[in-house]
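Next up: just one chain, as structure tokens, the form predicted alone.
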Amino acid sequence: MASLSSDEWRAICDKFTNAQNLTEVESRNDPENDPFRSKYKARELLREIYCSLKSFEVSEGEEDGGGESGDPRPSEQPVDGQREDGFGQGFSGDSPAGLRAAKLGAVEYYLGVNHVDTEELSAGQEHLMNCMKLLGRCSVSSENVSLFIHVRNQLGILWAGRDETETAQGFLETAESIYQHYMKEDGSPPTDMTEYFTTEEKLLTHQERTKRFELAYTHTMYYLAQVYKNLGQTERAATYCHSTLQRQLQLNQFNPMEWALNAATLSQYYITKGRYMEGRHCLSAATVISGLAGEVPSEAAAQESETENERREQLRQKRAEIARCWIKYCLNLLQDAKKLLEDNIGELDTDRQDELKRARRGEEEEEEKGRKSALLFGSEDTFDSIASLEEKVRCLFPLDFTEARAVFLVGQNYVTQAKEYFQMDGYVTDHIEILQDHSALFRALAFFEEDLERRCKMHKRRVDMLEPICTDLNAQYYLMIRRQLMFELAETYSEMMDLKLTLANRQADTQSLDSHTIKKFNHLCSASAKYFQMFLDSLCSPEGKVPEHLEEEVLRPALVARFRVARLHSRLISSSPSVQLDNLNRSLENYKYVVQYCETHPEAATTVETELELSKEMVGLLPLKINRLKARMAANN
């Protein structure tokens, strides 16, 4: 660029801080009714500097490329993830004609952005396309890597938010690959994209270069991270969520409860993998971070200040999300170590108790040491408070009731924190929702618990924190939530019920059950039968009639529901001949409906194999009982 006189150059500079000043200041105050006004502004400021760029005399040997010139796109353009990365190829970065392309490339670039955010996407795409083909003839050096890099990141989200997700990988995929390639073939802090229109004066440091090169690198792994997830690929999608979340620590460029939210949104990933190691590091940093935003200004000073109630709100309403996410934890803790410990019949296995007792003493600090090696977030003034919550919750199995108690206690904590948010009032699903989490803590807790009479109280503390809630919900605009809650009630009283019974057997035989423990057994089994039922009822058209088809999403839980009614009523306690055939009659009824609903609808029969064998099993036995009861009433009448 021979004829560049120092005057010209710093007009040019002038103008991109203009432009820059435009793009990421001015245009924050644009008004509603003119959005993109201060965008529009540095868009022909951008140009201008395009134009005179174009303009410089041009060694010989160069072409003019770009789509200001008019120039039509060449017929082989490179696809990224199909071509090399750049390494060794035309001119070198620090060339005249190498930062000439790169320079040109630069307002491409910013264009391309300019474009993208005023929604003008293909217009977006053609320069940041225009940007490629300039880079196209150079070699990746440290003037021009950081260019490689930021280009190839906006074309992959500008696929990606048209679903194009493969086509965004490939450009992704390729950033990564010279991201990687230049880091181990040179290293040096490369030249930031502003330094093409910046004076010498006003050069950034090596340091300030680093931080931002490695920060356009982090939000290359923040976006494949996006892809791999639409891809299906979640182990991978994990893998770089985690190092995204690591990499924004260490560059110290990241919003605290934004951050917070991601990291125990990740915990979620890790714990439906059983890897709850990695959950429990995601969620104390994600507490730890969270703490970094300050304290929740009070309610005077949300009233006295919009800004104030938006923050207020904001605090509130995440840390509420997380603590949501340390329930789930702590819930699936406990359910992952009732499967492995439970028999054939739901009850604690004490053999394989003490088998698992015996073998995590010499799992426990390999565990600790290989599992934490590669994933520990956290810099020095956060890893000890990490460390210390971490401390406070086990990631072990619990085996036994002392254990199981400890993670249940802390689930609890959050359920209230979790509470203080989402109430009923302006929250219903969610408040519902953390109270079914509530109640699932104490189902699991209660396989722990050896004295039935302890276990049956905690199942009482799930109805008496669900009953209220089924009894009030709208059933028109709550449907689908009464029907869960309806089924929850069912199956506890039917626990409690069973409880009861196994408790008075312990005591005397059936035989001998004293009036006050049968008429509790049958409260309970006459309460649960009322839920079930409630739920069958309520999958009735409005006139009351029973659907012909079952939809998928309820077939086996009605079907259920009638199993465990006719099961209920064959199991009421009474010595009363009438009410016992009414009873017997009753659970005939439903015994009938699972076995002829699956004889009509063969596919039904698939999804209760157990239910439907032990129906028609009853089918045949319940008339013969009938029969003998009635020739007895009649005997005695």
Contents of the next structure:
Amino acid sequence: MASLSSDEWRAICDKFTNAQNLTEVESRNDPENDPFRSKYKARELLREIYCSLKSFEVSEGEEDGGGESGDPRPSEQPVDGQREDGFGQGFSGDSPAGLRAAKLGAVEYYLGVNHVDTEELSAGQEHLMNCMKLLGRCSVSSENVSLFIHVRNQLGILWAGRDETETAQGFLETAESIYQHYMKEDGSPPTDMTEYFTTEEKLLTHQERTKRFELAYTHTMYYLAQVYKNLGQTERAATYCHSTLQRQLQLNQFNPMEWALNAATLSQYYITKGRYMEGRHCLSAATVISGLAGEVPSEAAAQESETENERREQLRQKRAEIARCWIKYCLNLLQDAKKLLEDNIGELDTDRQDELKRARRGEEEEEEKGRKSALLFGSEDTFDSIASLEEKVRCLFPLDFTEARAVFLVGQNYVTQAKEYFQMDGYVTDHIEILQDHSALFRALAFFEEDLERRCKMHKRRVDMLEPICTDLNAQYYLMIRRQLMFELAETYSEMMDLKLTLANRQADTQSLDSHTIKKFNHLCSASAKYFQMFLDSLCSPEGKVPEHLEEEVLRPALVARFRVARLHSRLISSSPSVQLDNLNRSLENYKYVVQYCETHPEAATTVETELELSKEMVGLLPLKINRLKARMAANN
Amino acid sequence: VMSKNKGSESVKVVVRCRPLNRKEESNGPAGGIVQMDLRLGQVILRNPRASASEPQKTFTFDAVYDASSKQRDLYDESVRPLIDSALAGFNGTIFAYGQTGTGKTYTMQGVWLDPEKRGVIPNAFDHIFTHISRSQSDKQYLVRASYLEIYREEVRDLLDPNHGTARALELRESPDTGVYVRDLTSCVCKSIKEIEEVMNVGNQARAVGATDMNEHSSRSHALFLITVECSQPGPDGRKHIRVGRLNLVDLAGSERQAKTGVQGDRLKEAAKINLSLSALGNVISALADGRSGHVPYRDSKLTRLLQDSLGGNAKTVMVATLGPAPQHYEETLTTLRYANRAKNIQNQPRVNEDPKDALLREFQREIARLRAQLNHRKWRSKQKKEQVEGEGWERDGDEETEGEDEVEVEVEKEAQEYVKLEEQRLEREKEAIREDQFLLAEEKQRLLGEKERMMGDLRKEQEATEQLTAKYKAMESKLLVGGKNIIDHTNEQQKMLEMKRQEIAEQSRSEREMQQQMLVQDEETLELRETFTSLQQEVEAKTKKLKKLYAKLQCIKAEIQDVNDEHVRSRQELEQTQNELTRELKFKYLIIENFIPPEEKNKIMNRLTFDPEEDQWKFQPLVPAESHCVFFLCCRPRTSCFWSWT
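Requested next: the structure of the form predicted together with its partner chain (the form predicted alone having been shown above).
Let us now look at the entire complex, which starts with that chain.
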């Protein structure tokens, strides 16, 4: 900096500080009818800095043997995505020429960002590419690596905004590899670009340098996650989201509640992919980190201050959200295990169970190995609590009732937690969703239960929690939810009915059932039919007319409900022939509907193949039965 | 009229294009890129950068309005039916959608003071209150309005006096009434003037700037909500309440849609990268599957508030606004595509009959309660009066059958009279006490004090009655009775004119619908007919051809058979010859091998040449005829044959 007097240099530094201040602080207060006022001012200052540096360069031209005219690669445009990461070529980053290039590059970079911010994309791109060109002459070193990363981040954003995702990907992936290479080869805390224009006494500490540099790379990860998401590469996107979260935690740059919610959401991705170990890890970390946000203010405190009230609301809501993610973890784990273990009629396949139990040991080892290679969250003080939380619930499929019950209980515990915040009054949809999950937890657990009596009780619990809600809800605003509830209730009653029948048959070897059992059976049967019918009625027009054409999303449920109603009516037990006749006629009527609907709407047939086949058969058989009954009635009269 | 239910209906989409402004006109002679066919409801968009051969993009909508269209046309044709159904108890929503600067505000608000340029909102106000003024007097109405904006996912009440500092409102759900905004101000409006005032207050709070770079207005959505409750005696003799909700929505500029996230999951998001790490949650939740997992990030506030309007219980009209300038081609196309997709959204509108949350019912109850109280008081005062005056107050017992409106007047009058009488009585008694010589002074004092107290009580009671009356009046005045509270100033002729205008609008709408249908059907029939006639011809032609070809085929088949036979025969012959030749060759080889020495054989071989003309091998003469031949023969013996050939 020989020919720049220290005064001149100080002036440049002041201008730079000013420009930064204008961009980052002042611009927030710009009036709405002149939203970029401060940014335009900052731009002027940056241009002035650029001119000063440039003129200084010309006067210093002899020093680097040719200066501008001696550009080693005059017309070459650096294009990323190819192997062009600036290692081992051109000026060394810490040479005077390299430093000068970096400084000019940094001004170009700031000018580029400024133009992009003020919606002048092409101009912004040009400045950023100038920066790339200047950097292209230098090798990566601790003096300029930060700029190498930043400029590529910006170009990535720019191109992604133009829907040129692949171009963006190129820049960002290069930034990633430059970072990795640098950390392997050098790794010392690199100079931040702002330091190019600060006087000696204001240079950053090593800690601050590292923080800024790592943050830039965290952004690279984050942008790549978005690029992969936009390219439809969800698995990669998830990995990069995971890395971003991990880095935020490592570098202590996060808001606990926000971080926790993100980790909990990421767990839902893993769960749906069947990766329960990763899912559990995310959730445990979410719970532990959310604890860092502090205690929930008491109700009394909330009533006294508005900010406490808001904080209370926020903390309670987000913790309840995390609890809901946990519920889904338990539920999906149970349901997936059920799928794995059930035979073709939905009962527990014991051979399969034994087989899986034998394979268990191998899985456990696999889990241990997986844990070691996985991307783990946590800092020194949180690592242990995360691990201990993970131990509270397994990530392997439960294979018998005891194991399933353990998962169920964890899930149920979170149901209670979630319901505390998401109460019926104010959060209808959320509250019901939680109840539906609770019911589904019972349903999955019932599968593992061998004692039919107890299994029946589990289903009864489901009915008890869903039935009152279904009747209380406003039919107009909660049509969809009510339909779901009706269907579920109908199915639950029907399941209970089947269980009761099996139990009765088991106890009494004789064919005849006692009157109490018959009464019970009939009750369950008609309750099931009632809810199926309610579901079907909800599809009718306000005048009660059955729709001629069923919408696609209700097509299958509606036809299945018809079929089930038909079946339930034919199963009702009655000693009175006239009641029997009524039931059979209603049954026939509903079977006929299914057959006729599929005749007039051939596209419907494929959605209910089995039901249609059986319905056709019954439409053929039931009239015979009805006629026989009629004949018997006539004979008796 | 509108209560007829057709089940589901799709969102109505109309498109309006503003004229080129002066600046755009001066930009070049290119002219607008938007062409409109009003009769068919089509928009034809020209790409200013594309070559002439590239086909122009055509979109069909329920109606289109070009630069010359009048505010009134758009209202009568596209909005009026919606307001009518809201008055009949449906939910209705009007969206204005378009890039900033395409005339959204002009369309929705227009110029309030110029009747010709009044937009959808003032016209709707006018419409609602005119409707009420002309309806039967057995109908009671209650009109309420709320105004809110959604800015950066925060709901703000624009009618809250502390708008600037107030906390963001929260969306809640109740089992009875669905999604609602907690603590949202709702103003009862008794006239056009009042509702306009509400709108003005809100607009001022919104403080919309005038520039197109305006961050706030292009990112905030404004919702003006009008609830019209109407109570009418039904055939069962009971009063039934229908509640129509009208949402007038000014959506944020379409250029910011990706950022504000209005489109929810219905429309594709741009591939833009979110810069701030605070949006990491959005990225992650986009990866997680909401069906089997729980995704904590909920729908945008706007989507939740208007969930009924997009695929729910509502009738919806979307007004998309366009700019015709070539430099806005991309944005215009985006707007048209968005509008085109919105056409496919199906709603299931139903009349809201006797909902639990009808405020009108509450008001009616409250009024009945107050009236009962007043009647009670009246009865009490009458009783007392009778006590005072004895038989002096003889009146018919027709109080109970009196018209409701006279109740409070009567009560007031009677109360005043009663008070007067009572005061006089008390004064008289006081006088009497004072004049009573036989009483002790203390006793006198006590009695006088008692009388004073009684006077005080009397006054208090009077005040209470007054308050009650005032409350009753205030409550009742909020309810609008059909044809009573608002005087309809329009005369019969004007009414006729309006009706005719509506008829015309109705007709032009149905005409356009028919035109569109005809166009589709025309195409279909044309296609059908064409295929039909050509098929007939084709069958004939092809049958002929087939016959001809079949004969030919048979000939050729026979020919092939002949040729085959022939070939087989000749092959057999050839084989025979070959065998003979081979045998002879072997025989000759045997002779050569056994009887001719190798050198001799070579010599002979060298001298042999094949004469193609005579088709046989010949011996060359022992002495060459030309010397250079020898040279050739010596140097390149192997080519000799070749040379000799030529």
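Residue numbers count along the first chain shown, from 1. Superpose the two forms; the largest set of C-alphas matching within 1.5 Å is the rigid core. Small disclaimer: the values here were computed from a predicted structure and weren't measured.
Student: Using the rigid core as the reference frame, would you say residue 14 shifts its C-alpha by 2 Å or more between these two forms?
Tutor: It does, since the residue 14 C-alpha is displaced 2 Å or more between these two forms after the core fit.
Student: When the two forms are laid on each other by their rigid core, does residue 123 show a Cα shift of 2 Å or more between these two forms?
Tutor: Yes.
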